[in-house]
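Only one chain comes next, encoded as structure tokens, the form predicted alone.
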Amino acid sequence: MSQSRPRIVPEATVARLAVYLRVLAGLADGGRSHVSSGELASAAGVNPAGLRKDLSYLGPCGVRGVGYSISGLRERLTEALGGERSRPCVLVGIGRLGSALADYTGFASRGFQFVGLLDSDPRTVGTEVGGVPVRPVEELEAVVADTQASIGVITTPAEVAQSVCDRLVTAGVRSILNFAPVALTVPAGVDVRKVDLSVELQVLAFLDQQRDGSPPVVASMRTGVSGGAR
């Protein structure tokens, strides 16, 4: 008898599972033990049908008429997302954003630990952020080797982000979170997630404009072009 293959979870679903886990953590902190699918879906910003489809990748979870056990569902989600073991991370670029990320204590509760901080500014090197000393970026490869870091976070200026990425990959890092405003090129087998705060703010500005009833930016641009051609 052949064994069934594990279901492949779509990337978009993985992102939503992480949101559900965050919502459940907040509910647990508030003393809740159970939550309905409707309430969880609303808090996560999805519809109940979409929530149930996402959670179906975990197997049977809830109980009709009772809802989901918060502790049980958190455990299932944590296991599915690989958060049951600590994942060592290195962060390159200790500016304002990098410092804020390195000093944020919420990552530890989700299984992520900054074990190496690196920067090129001699005024920053030797200081501590979140209890971790900042080392010179020249020691990147040694830090990755010593800590066995599996995730690299880049918060450097755009012009040096690719070279930092290349060094992380060469050192053995296969998962990279990029905050630099530039697209990174990586070889097959390396995963990059890009976080562009300016783009997200621009999207929010567009949605806010639509909500106020203002004409969409794209439509205005088209009107201007056609008007100039007359």
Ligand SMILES: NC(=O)c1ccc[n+]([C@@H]2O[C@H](COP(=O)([O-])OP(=O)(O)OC[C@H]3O[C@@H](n4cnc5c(N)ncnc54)[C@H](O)[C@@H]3O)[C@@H](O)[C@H]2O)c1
Second form
There are 2 protein chains.
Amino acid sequence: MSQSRPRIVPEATVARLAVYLRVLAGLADGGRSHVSSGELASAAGVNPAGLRKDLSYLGPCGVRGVGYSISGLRERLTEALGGERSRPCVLVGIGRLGSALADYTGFASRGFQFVGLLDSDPRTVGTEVGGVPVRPVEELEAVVADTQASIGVITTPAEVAQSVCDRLVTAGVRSILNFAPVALTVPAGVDVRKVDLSVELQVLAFLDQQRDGSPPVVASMRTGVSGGAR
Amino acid sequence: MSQSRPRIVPEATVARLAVYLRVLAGLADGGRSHVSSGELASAAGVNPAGLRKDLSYLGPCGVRGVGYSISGLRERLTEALGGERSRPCVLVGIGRLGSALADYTGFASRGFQFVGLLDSDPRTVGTEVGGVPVRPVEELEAVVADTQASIGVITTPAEVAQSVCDRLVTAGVRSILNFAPVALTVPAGVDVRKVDLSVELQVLAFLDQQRDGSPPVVASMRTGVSGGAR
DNA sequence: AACCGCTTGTGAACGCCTGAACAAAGTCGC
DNA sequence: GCGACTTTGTTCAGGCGTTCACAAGCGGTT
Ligand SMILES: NC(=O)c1ccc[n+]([C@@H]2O[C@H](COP(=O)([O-])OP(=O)(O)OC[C@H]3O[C@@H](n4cnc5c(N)ncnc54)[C@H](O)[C@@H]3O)[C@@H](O)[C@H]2O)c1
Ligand SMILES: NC(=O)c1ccc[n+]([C@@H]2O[C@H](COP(=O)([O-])OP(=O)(O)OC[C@H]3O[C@@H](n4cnc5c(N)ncnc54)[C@H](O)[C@@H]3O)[C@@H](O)[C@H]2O)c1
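Condition change, the form predicted alone to the form predicted in complex with the named molecule:
The complete assembly is shown below, putting the previous chain first.
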């Protein structure tokens, strides 16, 4: 048997692996047992060769001439992305966006559970969202300690995002997803990912304007699922 | 005078320009008149040299030895990103996430206005979100035509996202922001940007797991505002 | 048992983006 | 008016990521 060698995996690849896993979940219901790279790539919106390279980071996963075993690949991807164990997350700022996230059922199927909801507004504290009670932000450290949450999601106003971030980090959270439109500063060893919806719209507006203007199109990047497919 | 030469701007740069613009907006209130690249870069969470390179795509914007004029740079960035004119957007799928977006005031300040809200649920149709009435999805084409919307945002369940997308494109929308976890297929000339929150969490989980495990760290990418700052 | 077609896995080239170092240029102080 | 300092704009090299193209391997068939 070949030993599993944990090669170095590019972060861009990791993001796509998550997409492949989701596509596979939808494909498993079809009664099929195998998929080809071309089929998977089409469903995921990527290049077939790139998909194969992505999967090759996990070592050989497929069978030549046949394709990839759907169930086998699901297991492999699931393990690579952190296993099936439930990952506790805390969410700070239960406003419009925070409520939508807390109430979303799509995360649980991936193993993410919002076990701690925190807000500073007394009117929000005490209510329940998605079956989880909202607790006062003062209890942040206690909640993180109790739940052993490793991921923190910030949906507070921008002004307080950095302070919330600092408290999360101090409490032991080492992965943060930030929706507030500020660049968070964190110590080394802490990962931050930012979701900036205004920027997304602004980029679309730029592309729109540029399209109407001069032919010199923007250098297309590989991020996202840009057009081109017929 | 030097003619404005619309150089080719990398898409990654465009995204950062939007961030700079927002930072400048917050900085303009401070009464300052000029900023250095180092200061701006720090506030935006990027490298100073990279920031200067980004700005240089717009031609010389600063004054050597002094820095960048805040008001001047704001104008330049605003123009580069599509001008100040209000951009009409339509939003399809007024559920939890869609409502949060429609009700968010942060987009209007950037010129984005949700002038059309569409949903298929009779209980949602007729209600108002953010002062805009929700209309039946059957009127999608009419709404796009009336409002001349150039940007469409999809927050429907994944199963119907592609059909909604097709209708938006047929109606004339050429820029789409997709929150549904599917890869949309669009004709050439249409831009799609995807926001996939499950993937964001999954990547964080992966990094988390890898950090606890072996030293071979993932090849860090430039996307997002990853850690490292002191 | 050998052949054939299909699909994976990988090697290499290309292009883009990033980070650092350097020269140009303008301003402030004397 | 001149010098020195500050900060920009640019050039250079390096790293990643993507893409193409091909060899290797497996299953099915004759
Ligand atoms: N569509 C959107 O809602 C949207 C879009 C883009 C960006 N954002 C960003 O996401 C964040 C949240 O947006 P929102 O629309 O949900 O705002 P919101 O005002 O509806 O919610 C913010 C919540 O944070 C809570 N809060 C404030 N200070 C807090 C603190 N110190 N500790 C804990 N909780 C605190 C408030 O009580 C409120 O419930 C903002 O930074 C916003 O810029 C939102
Ligand atoms: N936190 C979140 O809410 C979250 C997180 C990640 C991804 N998403 C994705 O965003 C999308 C929306 O999520 P949500 O939580 O708001 O779901 P939701 O069920 O609350 O809202 C979906 C809305 O779309 C409407 N709809 C259904 N079919 C339609 C059609 N054919 N035309 C127009 N409208 C239609 C429904 O009536 C409903 O109002 C989903 O694809 C979901 O996977 C949501």
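Since this is a predicted model, take the numbers as computed values, not measurements. We call the rigid core the largest set of C-alpha positions that still match within 1.5 Å between the two forms. Positions refer to the first chain, counted from 1.
- Shown in the overlay between these two forms, fitted on the rigid core, is a CA shift at residue 202 of 2 Å or greater.
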